[in-house]
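Presented below, as structure tokens, is a lone chain in the form predicted on its own.
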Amino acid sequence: MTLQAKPTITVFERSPDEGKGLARDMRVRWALEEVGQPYEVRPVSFSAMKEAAHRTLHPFGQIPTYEDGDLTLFETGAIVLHIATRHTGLLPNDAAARARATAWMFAALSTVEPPIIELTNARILESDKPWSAERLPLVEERVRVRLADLSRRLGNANWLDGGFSAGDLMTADVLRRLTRSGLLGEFANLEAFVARAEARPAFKRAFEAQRSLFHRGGIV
């Protein structure tokens, strides 16, 4: 069923990724573009994110949130799954295939993403710590282990389980965080997987939409 009203998502007013589309609202934008659902965007400042009004939408004071009529959601996995189950285009019709696609969504967020976020923290937030140089190789190796598992599972296929699904969307968006780390390039099939995902027209529309908002905010 396609909803008639436009949902609204919240995004960073001034994204720390400098328009690279690495903030988590990108996943939601991309999902909405894949299913052809128009949406509104409400930018939120870092200070406003921590205020009571925004915390009624997101109890942890983060973005994105998703509002559609009386429904408010937070957490990108829940938002993308909600979109995918209410529109065609992101989940297969076959019940078993839908379940597998959903499993890949959970795997992306619960298994693949945590060591990648840990790596980001190690390289950026902890780089000035006296133990950083010793810890960083350990964190990088944890990422490699996850990538090796994923690479074996993908093999020579274009997507993780048949046609493109919400599972591929979430996995590719998680992997995009590694583009500049050099680690993704160690796995040619994963690098190609991300490139295929980024070549999708829906991704391009979502990326340009978030980038144009970034530049309208006066950041270059």
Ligand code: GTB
Second form
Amino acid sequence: MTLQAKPTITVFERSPDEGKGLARDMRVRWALEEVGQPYEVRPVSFSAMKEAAHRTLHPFGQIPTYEDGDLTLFETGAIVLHIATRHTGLLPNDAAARARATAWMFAALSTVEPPIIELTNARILESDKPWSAERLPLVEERVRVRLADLSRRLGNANWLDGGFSAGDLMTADVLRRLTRSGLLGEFANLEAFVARAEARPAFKRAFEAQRSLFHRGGIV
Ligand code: GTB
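Please move on to the form predicted together with the named molecule, as the form predicted on its own is already shown.
Below: every chain and molecule of the assembly, starting with the one above.
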């Protein structure tokens, strides 16, 4: 495999979150910053995302994608795991601890994130439906159940399993989506966990990079 100097990621040309770092390129940027790997960014419009050229990179016509030499990846779990595996800094050396950190990545994506996405859908996409007000408390409760379990496991620890890992990065990024919902505020240790993650210099660099892209109007 030939590797180019810098990997390239695709991002929203103009993110609907207006620079709040809520789109999923944020976790990839953050992982790259944590390991000190410089990267290029290729902004993609909503229409270009659905065209054949982009679909060769991403079968579902979404962002982000990751290209490094002849390797192309989609799905942020796979991308962050690839970055964490190829560099030091995001996964422990001990094999068992490494496997547990990976389990937290999967937990973030397949156990914690789905009800949070469902909540966003319920609040935004379904708000005009006649059944929306009745359904919303059910969806909120599903999020609350996950947060309560996560909060119990985290307890007073700084991170989920020892030192900061890709599992914490993924979990914190997933939880960030909730900061304006009020739900995260019900769990003081999770709120502190997200604040601790956002205080990391790598997070700040990644956040600023995506924010400045939005404020420059998507043109790099
Ligand atoms: N499972 C995939 C992954 O983890 O990589 C999900 C990728 C995904 O959902 N990508 C979204 C996308 O490309 C952007 S992040 N959507 C366009 C489409 O499907 O046509 C989701 C997102 C979008 C907007 C906000 N926001 O405005 O706050 C937050 C998150």
